[in-house]
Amino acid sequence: MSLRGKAAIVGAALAGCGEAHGKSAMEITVEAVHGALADAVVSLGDVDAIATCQPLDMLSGLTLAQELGLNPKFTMNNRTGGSSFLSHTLWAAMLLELRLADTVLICYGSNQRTASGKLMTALGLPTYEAPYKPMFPLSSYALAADRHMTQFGTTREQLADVAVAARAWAQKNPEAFIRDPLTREDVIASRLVSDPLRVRDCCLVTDGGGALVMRRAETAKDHPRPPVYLLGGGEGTTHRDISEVPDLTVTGAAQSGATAMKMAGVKPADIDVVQLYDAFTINVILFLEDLGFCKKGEGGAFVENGGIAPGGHLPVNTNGGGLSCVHPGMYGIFTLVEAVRQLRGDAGDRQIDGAELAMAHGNGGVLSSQVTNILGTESTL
């Protein structure tokens, strides 16, 4: 059984992005289902299924249902950190296709930088990371981006180039959170937090949320947005902790991309605009090689000099990502938002002309877990 085309989000939303002052996640998370509702034209009372992933609440999928006052058939709250938005579209799909449920809800919503001002999450340190006092999870990027660099030859440029183009397309976006200028001096110049990466080399601490609903395909198209099908879908998981991961080089992008285009039927010349999961410049020069728009290696050259900035040769976090947009502790579910407004042509000026496939692409733990979702638009089926 493919699931190819099966499902469709059919309603979208944000809300509270950057500083969202006297509300709590589940707040935030509330706002943002109201929105996506509204944007698809669906009663609370239609939602039969919930799937969603808070900060620091382990039985988050309980609390959202009483929250919203609802008795879903099934409750989803499956934790692989920010990746975890991406892995509930493809359980929303299996649940639609065998009719299990008819209307699934997948939301998210973090108040951590008014409510703490740095990264909140219930992790503690790995036993045998602990006694070196890492900066957690700052440390385990640091390892991964020095030994890109000392492997291929990645060079700090590179890697601020990647922070340059977020701002770039940040500007673009006026909901992004930080829009001044950046060049690739202000991000080498930035103070220096777990060699080598910079301040500017990490993804940003904001409030936000964001809601998604999705249907069954046969009904996407009654509902008054352009429906957004899920084409392909795949997840790859290589380690918990740094310490124990295989190659600091590789991740489970190489996974979960070939199992997602192959779903799909596409590979990654096809794809008209990438959003990917940017917690640190490194990642996404790990991600582009893994998901195959280069090869191993040459990453940092992919994206040098303005690659994936807007007018390079492949459009790459569109909104600003997590560097310059928003990043409230978990992003990925603001990587299908994002691809869904590109589809949909609601990007306003950072829309890119006939978009009409889209990845979108989760990264949970460190690098641990990779979650790779291809969406179409209809004449993409």
The other form holds:
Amino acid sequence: MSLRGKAAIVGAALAGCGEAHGKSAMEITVEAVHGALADAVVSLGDVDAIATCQPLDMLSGLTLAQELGLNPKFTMNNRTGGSSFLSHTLWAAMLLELRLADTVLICYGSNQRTASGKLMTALGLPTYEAPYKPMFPLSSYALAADRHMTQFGTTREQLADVAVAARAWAQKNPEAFIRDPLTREDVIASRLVSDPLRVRDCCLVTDGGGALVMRRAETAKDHPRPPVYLLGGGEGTTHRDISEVPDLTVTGAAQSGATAMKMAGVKPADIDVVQLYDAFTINVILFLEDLGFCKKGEGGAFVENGGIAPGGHLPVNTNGGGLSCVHPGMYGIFTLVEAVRQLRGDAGDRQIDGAELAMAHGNGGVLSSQVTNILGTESTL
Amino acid sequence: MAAITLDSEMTDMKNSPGPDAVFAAKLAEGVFEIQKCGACGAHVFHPRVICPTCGSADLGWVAPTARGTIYARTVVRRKPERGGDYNVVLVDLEEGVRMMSRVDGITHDEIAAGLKVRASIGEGADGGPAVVFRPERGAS
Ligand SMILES: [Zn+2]
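Could you switch over to the form predicted together with its partner chain, since the one displayed so far is the form predicted on its own?
After this comes the whole thing, all chains and molecules, with the earlier chain placed first.
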């Protein structure tokens, strides 16, 4: 039995992206839920399973049930960091296929920008890292970037080109938080924070939320918008703390991507549009390699000179990504919402013509959890 | 891989402090030791209850050679009035384990992957004892 094409996203929405003054994380979440239910034309009372993960509320699944007035059959609060929501879609597909639930809601929200102006996290420094005061999580990614540059000759310019591409996509997205022009020189001249990463290598700090409604494929066409089918999914967890990573240049995306693509029966060359969790510029290079879009060590050359920008050889992070569109702390759900928009043909100026097959990929912890989803239109079933 | 057996080590575990506490107590006495698996011979760091290679609970404490090689390095940039820049590194010990640390006695820009270093006990950010490294004398 395969989960390929058995469940579909029938509703999707964003809320509070950018700055949501005076709103709590859960209020932003519920606004996104309201939007996704309206998009799907599903009644709140029909939701019988919920999934969420919020940065500070360890029991956020329970809070969500309370806020929605639901008594769900399943409450999922799988905490793998920013990748959680791509894991939730897989659990949703399992519940739906086994007929343990009929309508699954997946959602997230955060007010980190207006509440604190910096990354809000319940995590402290790990015991064996704390004596050395690494910046969390920035120094973890800086170490990965340093090693990639040492081992493969990846350049400062190539890292910068990831941020430049994200900004070029953001300029096509009216909902993106920062749309000013950005050049390679701007990135390289920005403030050094933790070598080799500079301010413009780092994701934004914004508010924002997103929500998805999933149902079985057989009922997916009862909803007004084109269903987006979950064709494959996979996970990989290699460590929690960066000092424990087996190989700084290979992430769990190698496992999660291979698993997801095998389930979906697709290969990287088949994918029309890719959404990767770009917490830092190095992430995109690592994930493109590990997911098979290029060979290990060639990610820098792949992204160089507009390779993943509009008009490049692979459209990556068409909303502008966490680097330029939205990043409230756990970005994974935004990869899914942007994939849905591309596959529905709703992406406006940034629409990839004829997009039928999308990859959404989430990162959690410090390159620790990797979760890949392959999504497709009805034509890919 | 052999099946995990509940040997006498496990019985002993119940009444002794956990490996984190043992490591910290040794460090406080000026001793840097890591674990070695009695079943498969793998060295283990950070300290654990069972060997992540084979699952055995037969983990003893050994003194490492203290020789290591820088695997990756970053420099956290801080204004002088906030304490100035400092480095953070990942070091591969000769025993095959990796740890986060800091390299003293060298400029930040001279630290790079491949640099040979030697461990000693210095001071961590919280003022407590911490394993730190210096460049291996005579090596580059
Ligand atoms: Zn062992």
